[in-house]
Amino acid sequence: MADDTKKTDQPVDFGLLNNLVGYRLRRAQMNFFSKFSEVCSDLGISPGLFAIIAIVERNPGLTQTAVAQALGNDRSAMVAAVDKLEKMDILERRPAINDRRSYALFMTTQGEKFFLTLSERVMEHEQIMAARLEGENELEWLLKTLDTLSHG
């Protein structure tokens, strides 16, 4: 499969695609994720893993299912992601208090320290990307608009 992010020798007419919000959002997301990888790949963290860590950091004790639902992730993919974060000593599973068949997620002491470093990198990345916008008002508008579009 060809890498469509490489420059071509001749200009490409994107036609209808340039008028599709979904396509433009996908391209923006691909760009953000690519830059995120440059900033965090040495730590072994993808945008998806970062999202899980961020949710657990703010909501200790949520079950894996609740975290998956909050992020719109598949529950089966969540198990592998949590396995990885557990092996990295970032998160730990504990039996859920209200349902012994489920596991609640918590940050480890190492995970809390790791999250501080990781958050600094991510916020620096976000600031660089947001600097492309025309001021704080445009950033607020964009975040509000994306929030509107992300709710079905």
Second form
There are 2 protein chains.
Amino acid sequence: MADDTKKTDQPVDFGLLNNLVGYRLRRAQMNFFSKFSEVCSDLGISPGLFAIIAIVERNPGLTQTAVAQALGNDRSAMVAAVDKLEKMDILERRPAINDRRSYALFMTTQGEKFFLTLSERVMEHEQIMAARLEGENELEWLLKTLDTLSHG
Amino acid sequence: MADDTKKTDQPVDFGLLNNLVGYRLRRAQMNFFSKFSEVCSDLGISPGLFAIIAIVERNPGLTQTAVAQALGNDRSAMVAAVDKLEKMDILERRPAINDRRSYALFMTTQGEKFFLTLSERVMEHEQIMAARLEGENELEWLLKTLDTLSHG
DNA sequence: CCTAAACAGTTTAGCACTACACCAAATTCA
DNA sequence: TGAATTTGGTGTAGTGCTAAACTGTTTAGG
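Please give the other form, namely the form predicted in complex with the DNA, since only the form predicted on its own has been shown so far.
Once more the chain from above appears, this time first in line as the rest of the complex follows.
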């Protein structure tokens, strides 16, 4: 009675779910998320934290809310995230020059090094996934299409 | 001093983030999620709940964990979800025939009607988004590609 | 049979994200 | 200048998802 159980385990019918871009997006994103975690969890970095680091590295001096707006997050979510990244000595808050309310975010020297090894791992993971696509054209097409679906 | 502020608001440089499929997926999915909420929040249905309903509607009698596995969720997340859907008189738990541990999930007659109007709204929203793609071929290609990126 | 392992559902705790209210600082405008 | 509005950072629910432990049930193996 090994594989002849009465639990026939017939495949589930996904119905219209199968044709919904939103649902397929969710599944794909879940897969990327878990793969990312496997690759970077030992470094204590989640996809969200990585995005923040990437933005600050390329745009030093941005305020917390500027980073949040760029990433489409809520400002309040930045507090705990930046707290954590500061504790990890990856970036630091400095008082903004002409606005006593806001902080400007900068990478630490240790954070710059950290970002390099982090980027290597992420790009590695990225290329493994991109290898499933057919050629460079398809990757570009996918990025363009996802961008189209991201706005408005 | 309307739009000539010293806050030049120069566009943020996303660096390698721009070329990461994972990041673009996240943005696109966030957009779909918020649009879905706009369309269905008055009905009290989130994307996750909709997926559960869609599965049960096409596969009556599945157990909670079977639905969870199909959707890639954790079993424990089903408890509150099914509780809610039962309270909304959309589906119901019935004791499984040969297993006193598990419940079988079925749509209520009111739930079937509800699912119809719900599906209409979702498909409407879906077609608005799909209209951004160029032709039916691109939609099929996108669904296939996302599926490729969802597994393993 | 009877014990050990696996399993369905549940509970709980932890984590990330969202939305809303709050305070201090800055900006606007009269 | 001074009052009203806006803005940056923060705190606080409330929600969704994940992982682990627990209960009752079923299955497997001696």
